[in-house]
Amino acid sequence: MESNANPYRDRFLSIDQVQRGFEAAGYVCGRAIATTLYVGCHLNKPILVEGPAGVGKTELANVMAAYLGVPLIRLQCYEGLDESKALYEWKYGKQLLYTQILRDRMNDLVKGVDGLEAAMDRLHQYDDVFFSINFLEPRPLLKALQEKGGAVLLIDEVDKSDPEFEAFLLEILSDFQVSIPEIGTLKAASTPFVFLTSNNTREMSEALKRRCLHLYIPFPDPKIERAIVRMKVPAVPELLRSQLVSFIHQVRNLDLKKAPSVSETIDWARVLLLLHAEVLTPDLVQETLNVFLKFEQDVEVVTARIPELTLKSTREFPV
């Protein structure tokens, strides 16, 4: 791995091109998101994506991989994640096998050497043979750096990892390289397009933030969410689409344990389509609340307001 040229720039000639490309790939990309992606490409900067769960942070990386025509390499973060799971492991079994196969050759190497210490000194000259790139088992971070045609690297839910692991990421995020004690520094064959996502379960360090562009994705406004539903579930009637999005936005303003995500809005649209619904009714909402509410206490809160919320949605978008 010798160079880290950016292979993506012809897909980032303008912000408008990015918006059109993402829409063609199935992602409604607002101007702020497209601008951040455009800048991230030209500055070779990782993008730290924050926002509520279910607003499309992971999907952004998926669509980026499809847009660029490169593999998506995902590292799911969790407490206790370390280098051996994220970067590389030595292939100890292969090392042992080769040691057995080459046993006769090793006997030849120490032939005629007097004493254990002298024999060990002779063998130490060949240590590097068994600690070379051929005996490395690459994990997601190293795989992303080894992709010659480029890759999208998704470091998902980085806020779930330990602060020590976050510090370990700094070399990759700033220089797109890793240091392996037995081998040296390995640079990216092509600079990967890097996304880190966070649900804000803990604050990220200043050092990590300095190395990244920050992108906050909030819940979309009704106009954008209607466009998302239209793209993902095109068979839903326009009137029903407008009413259900209006209802979801009212629900998000309530005091709930978990507000409905965009993916749950899409699921609800699919369910209403399956039930051959044309417009929203209180009974229909009551029967399908569990599609977008995941806690019983939230169901109880919304159930008490169904007539009021449904009426407001249907008045906003009447038949």
The other form holds:
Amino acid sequence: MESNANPYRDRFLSIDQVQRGFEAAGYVCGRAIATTLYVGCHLNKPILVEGPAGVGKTELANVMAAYLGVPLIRLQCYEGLDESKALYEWKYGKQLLYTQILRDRMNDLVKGVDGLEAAMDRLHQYDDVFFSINFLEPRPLLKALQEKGGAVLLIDEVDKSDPEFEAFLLEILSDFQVSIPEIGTLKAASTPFVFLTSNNTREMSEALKRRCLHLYIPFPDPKIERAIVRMKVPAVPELLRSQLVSFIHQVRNLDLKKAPSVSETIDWARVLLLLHAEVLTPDLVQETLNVFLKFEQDVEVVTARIPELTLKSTREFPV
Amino acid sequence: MERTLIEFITALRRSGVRVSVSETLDAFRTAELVGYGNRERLKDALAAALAKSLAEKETFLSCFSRFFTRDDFSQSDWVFPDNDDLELREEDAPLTRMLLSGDLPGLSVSMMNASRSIDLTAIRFFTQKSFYVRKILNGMGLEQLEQDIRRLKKSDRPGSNEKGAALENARQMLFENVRDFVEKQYDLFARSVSDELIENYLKEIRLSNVERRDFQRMQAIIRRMVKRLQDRHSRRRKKAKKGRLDFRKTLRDNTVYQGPLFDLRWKTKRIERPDIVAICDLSRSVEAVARFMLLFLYSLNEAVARIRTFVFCSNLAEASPIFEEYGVEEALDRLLRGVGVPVMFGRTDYGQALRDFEDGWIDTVTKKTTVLVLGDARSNFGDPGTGVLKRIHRRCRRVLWLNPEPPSFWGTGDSEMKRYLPFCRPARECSTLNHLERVVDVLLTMPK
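For the form predicted in complex with the partner chain instead of the form predicted on its own, what are the coordinates?
Whole complex next, starting from this chain.
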């Protein structure tokens, strides 16, 4: 590994430093996450992040960019995404325009040369002018490689892309370089910190996984989730915070179509704050249920058990 | 430490986590980076480098905790004798000394060394356990220990008989510890290998011969096969119709170049998910195959294919509502017991079944439908209803016939298979899980 390839090393001196730094940047991360980031930085490896929707996979990349003080470059994947949208697009129009404008100059160039072949030879000397980086419209991947001071590259929902695109990513992920036929191989100016996220709609290929470290973010345990709520919605009274987190954790254990995620816990905390709630009551829960449940069937399932669940939460954290 | 890490990775591989060489190198660099001092930290870091999915993470964790537990000697009910009575002598073997002086760490080290020198990680089958126990014991110096015991028993020096007896007790303790150790190592390095053997056997065995006790295992295998098929087929892909220009799209996309058509666009075709009508024989002879095939199909139902199911024996009835109401396994049990479906379990009558289907549900079959018939075509010499099958064949995309009997049996006795053959494209033998997987794969790929 090149010694100068990693500009972030001083931000990753120890795992504790990462954990504290992220907390200061507004992201409560457990030991496992911090360790993976630490290893990822020192090994110069992309990190493949998996986990249920809404546990903060994308947020992790956001905070990382803030922590390192570099821009976040995001590539949202979808079916049909190809190189021209992800890497670069060739600006044919501009190229045409230039050749039109420079027609006279070209006449000058080939003036006094005999025959077509000799003229072509002469022109070939100037190939680089027509096929230069100026005619490239950089898309996220190329942008991330060109960023001088480093960048955080987030390849979001990579499982939504086609297998072909996944294969295309391999070169970037292992060598941080891309091959552009018209120009040649472009190396990263400074190695970007790469995150890939996946919601597991399909299994990623072995080759891709091999090139990445793997981080699974599960729903956080109550202690961490309380810390998250405290950080995001500091005004919520402590008692209510404990109760609502406990309630959400019980709901996650039910058989639901979509379990409430961390972002929904935060939404709920905000709503409860607006309603000036002090403690959790069955009525209050009933009225605000739709904040964190997104399916009619789920609402039905939970509604039937509100008194029981609320009682359990309030017992766990009594007034 | 290097060797330990390699052994750990071997254990991981044997438990079914695929670890490549480059990942092994990653693991080394990771371990070097975070150090071996903090167990939890090492675990998190190695998990990131080695386990690449949620399932693998779980395997990793259990493997890690089992592997990195010290295999200490436990003395259980063995009490160390008082050293004053049984003084150690020059001629005592090292193992004897360790046993009598209660040197547990020494014993552990000696056991580890012995197990390494014979490469215990190569253990594969449970029948090898006692072989390895014996080898480790020999490596630790069992022979000298035996000699000591014999010598002490024969000797008439005061106290040597007691010493011999104590040593015999200690030998028992030694046996137990080594056996436990080998047991643990077997768990770590070989358990999944023998599981794999059983699974491979189950995949090849005739479905009608699968015994009830293996049903759970079969269902687990099917779930895994389904997962694989789902990964391959769950996304509707677009396929380029080679050579057909999409003129409108080309014009639209090329306006940026002010006229010249640089960038040609081709017409594409969305691959639809297959529409399947399954007609299943439920009579005794095909029951087992029907069970597993329906299990297979319905696991794929939502994500990959659309299925309507009909079952028959003496007559035919639709079974889809049952599948909608209950889970797949529950629904299957109900079907096979004949609960909730108006099917009479008398003599199997293919002709009647096909006619019932034509009368009641022929509308469900369109040009896009694949009709999947599962049965042995043994119709008890009744009217086979080939005319009906011909009409169905004309209406649908294709008829696929799965027969649990091998082709050499087709057309023998009351089998009408030969008469159905002209209308089936293709007819396949389908009697093992491997057959099933292949058939379903064909069904989903649908070359036309």
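This one's a predicted model, so the numbers in the text were calculated from it and none came from an experiment. Definition used throughout: the rigid core is the maximal C-alpha set that superposes within 1.5 Å between two forms. Numbering follows the first chain given and starts at 1.
K.L.:
Indicate whether residue 116 shows a C-alpha shift of 2 Å or more between the two forms, with the rigid core used for the fit.
P.N.:
Shift at residue 116: 2 Å or more after core fit.
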